[in-house]
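Only one chain is included here, represented as structure tokens and corresponding to the form predicted on its own.
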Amino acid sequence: MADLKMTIDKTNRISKINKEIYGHFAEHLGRCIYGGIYVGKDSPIPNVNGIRTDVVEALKAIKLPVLRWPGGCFADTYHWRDGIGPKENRKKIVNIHWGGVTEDNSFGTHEFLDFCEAVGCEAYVALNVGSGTVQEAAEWMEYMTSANESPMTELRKKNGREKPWKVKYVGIGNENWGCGGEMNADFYSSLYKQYHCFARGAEQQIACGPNSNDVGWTEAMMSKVGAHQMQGLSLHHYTVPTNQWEHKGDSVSFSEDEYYNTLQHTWFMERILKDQEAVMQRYDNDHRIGLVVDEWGLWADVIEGTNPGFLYQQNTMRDAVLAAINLNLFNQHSSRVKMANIAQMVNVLQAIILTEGEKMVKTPTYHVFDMFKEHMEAELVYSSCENKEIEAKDGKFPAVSQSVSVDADGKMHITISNASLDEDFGIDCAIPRSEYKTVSAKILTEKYNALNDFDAPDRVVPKNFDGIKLSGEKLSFTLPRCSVLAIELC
């Protein structure tokens, strides 16, 4: 067992960790919406107005801060008027991006915004820029957010909603460099400014940013749009186990070498954040524009026998460690990263929840979000930790990830993960000027490919961790292999 020294300076406050860093994403894709969130009023599955009550309660428990909808690629084929009014009159369309299935639009604007109210989270609506119009976007924003008397507000009232909803975030397009219209940055930046002028009603407008680490796109947006016309710039990056989109790798049956390779790939997020921040800093030294990582997570091959367009994969202890690495990185870069949205919330990609009929499972990734939730709205403080590098096929990466925050009540929260499969680490942590008297902790640890399924939903769950010694300004503990640990000091 190697011993690693860690230092925390609780007086060195760096930045606020926005709650929205712990955000989520729900697209009309596979069984994310239908069967995952929405089952209809007549379903035998317990629901309120068609929304699954078990899913709502699970999301409230992790204090879901923000939800992005309706996509994704689906957003740039979505026409909002198809999803309002009596359900029997709603237009049916073909979901051209995800499986070619019929979309009956029974889950639309009212259902989404009512769902956000039920959960208690902010709404993040993605507008259709790829195949829509400025007028369509402007009228949708008016329909949702205006309290004035107008044709759109009268239509909303006719459909059963008297008061406007609060829509805090609006995304102007999605992946407009790809499925959102195959645009170049110059064209999109001009189009963005047009939508910015007319699609009003949200507190913050978020522009389409780069595909992974495309600094050229970011440079164009920062130079041509700027801080007075956007409050956020989105970024999409997925961890693909093999780094090959043609064969991404299995979500359950993978070797130790594949486990290490996957985590080595996910550490590329650190390089992305540093490079993107460097470009944004040149144009926005005051950090008025946030970096919004509104699609991230592990993208593996679909479970054999399922619809390839539904992107259904399982979720293991590997996903938990991967989530911890990324969330710790977002915390550490919270001076610029203002929101992140894991893809996706239910039954798609690195989901936090899986459903099958009336059954529901909380995945290992769900439990990481639950363990990390105390960071929300707390202040990031300085921390450093010695590390050990792990050798993977495609390069080396750090075994340990960590971040530390102090909340409004003065409590300190430390989240730390160990990616090693064969080595525990003794952590000796110095916290100068510490006056903490009590310590508590929870740990998530299991075999690297262990998972929760409908037969064993609690195979991978957090447990109380008593192996921590607090003595004055010293904190010491053993960080087990393949684990995620959350510590609270009071």
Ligand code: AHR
The other form holds:
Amino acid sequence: MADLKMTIDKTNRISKINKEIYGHFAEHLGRCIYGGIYVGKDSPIPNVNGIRTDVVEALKAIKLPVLRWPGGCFADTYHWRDGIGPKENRKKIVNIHWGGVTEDNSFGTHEFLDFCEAVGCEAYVALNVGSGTVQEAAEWMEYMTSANESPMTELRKKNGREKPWKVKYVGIGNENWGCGGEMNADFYSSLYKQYHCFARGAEQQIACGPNSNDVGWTEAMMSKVGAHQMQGLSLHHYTVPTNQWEHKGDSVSFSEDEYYNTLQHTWFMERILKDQEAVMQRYDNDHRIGLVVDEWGLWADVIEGTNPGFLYQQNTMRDAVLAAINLNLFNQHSSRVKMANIAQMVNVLQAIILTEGEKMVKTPTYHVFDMFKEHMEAELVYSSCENKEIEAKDGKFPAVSQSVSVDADGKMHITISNASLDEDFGIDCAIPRSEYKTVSAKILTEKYNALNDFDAPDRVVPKNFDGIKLSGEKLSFTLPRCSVLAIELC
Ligand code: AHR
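Please supply the corresponding structure for the form predicted in complex with the ligand (the preceding block corresponds to the form predicted on its own).
What follows is the entire complex, opening with the chain shown before.
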């Protein structure tokens, strides 16, 4: 067993970890909304106004901070008026991006914003730039957020909602370099400014940012759009196990080599954050524009026999370690990363929740979000850890990832993961000037491809971890192979 030295300097406060880094994304795609969140009032599945009670409770338990909706690619095909008013009159449309299925619009603006209120999270609405108009977007914002008298607010009241909702974040389009209209950055930045001027009512406007590490797009946006016009620039990057979109790799049956390759690929997020930050820094030294990683996660092949347009995959211990690596990176970069939204919340891609009829399962990724939740709104403090490199087929990557924060009550939270499948690490951690008296910890550890399913929902769950010794300014423990550990010091 290798011993690794770790140091934490709790006096070196680096940045606030916005709660929105623990955000989520729900698109009209496959069974994310329909079946996953919304089952309709007449369903035998317990619900309030059609929204699943079990899902709301699970989301409240992890203090879900923000939810992005209605897409994704769907957002740039969405006409909000189709989703308001009596359900029987709502227009049925074809979901052109996701399986060509009929979208009956029974889940629309009211259902989404009421859902956010029930969960207690901020709303992040993506406007339709690709196939909509500035006027349509401006009227939607007015409908949702205005307290004044106007035809839009009258319409809202007629549809049963007196008070405006709070929409904290608005995204001006989605992937407008791709499914959102195949625009170039010049064209999009001009269009962005038009939407910025008229689509008012949210606290923060977020522009479409780069596809993965496209620094050219970021450069163009940062040079053409100022901090008074955008508060966030979004970024999308997915981890694909094989790095090949035609054959992404299975979400359940994969070898140890594939496990390592996937995690090696996910560390590319660190490169992206560094490169993107460098460009943003040149134009915005004061960090007024946040990097908003509003789509990230593992994208594998769909489960055999399921609709290829529904992006349904399972979730294993590999997803848990991958989530821990990315969340630790976002924490470490929280001076620039102001929000991140894993894709997607229920039944799609790296979901935290899977449903099948009335059954619901919390995936290993859900448990990582649960274990990391104490970082929300805390202050990132300096930490460093000696590391061991793992040699994967596609390159090397660090075995250990970590981040440390101190919350408003002075409690310290350490989250640390070990990607190795054959090595435990003895960690000796120095915390100078530590006055902590008690330590407690939870661990998530199982075989690398272990998962929770509807017959065995609790195969991968966090357990209490007693193996930590705190003596004065020193913390020591053994970090098991293939694990995610969350430590609290009081
Ligand atoms: O999350 C699935 C899709 O991935 C989204 O609709 C799109 O924005 C991205 O390409």
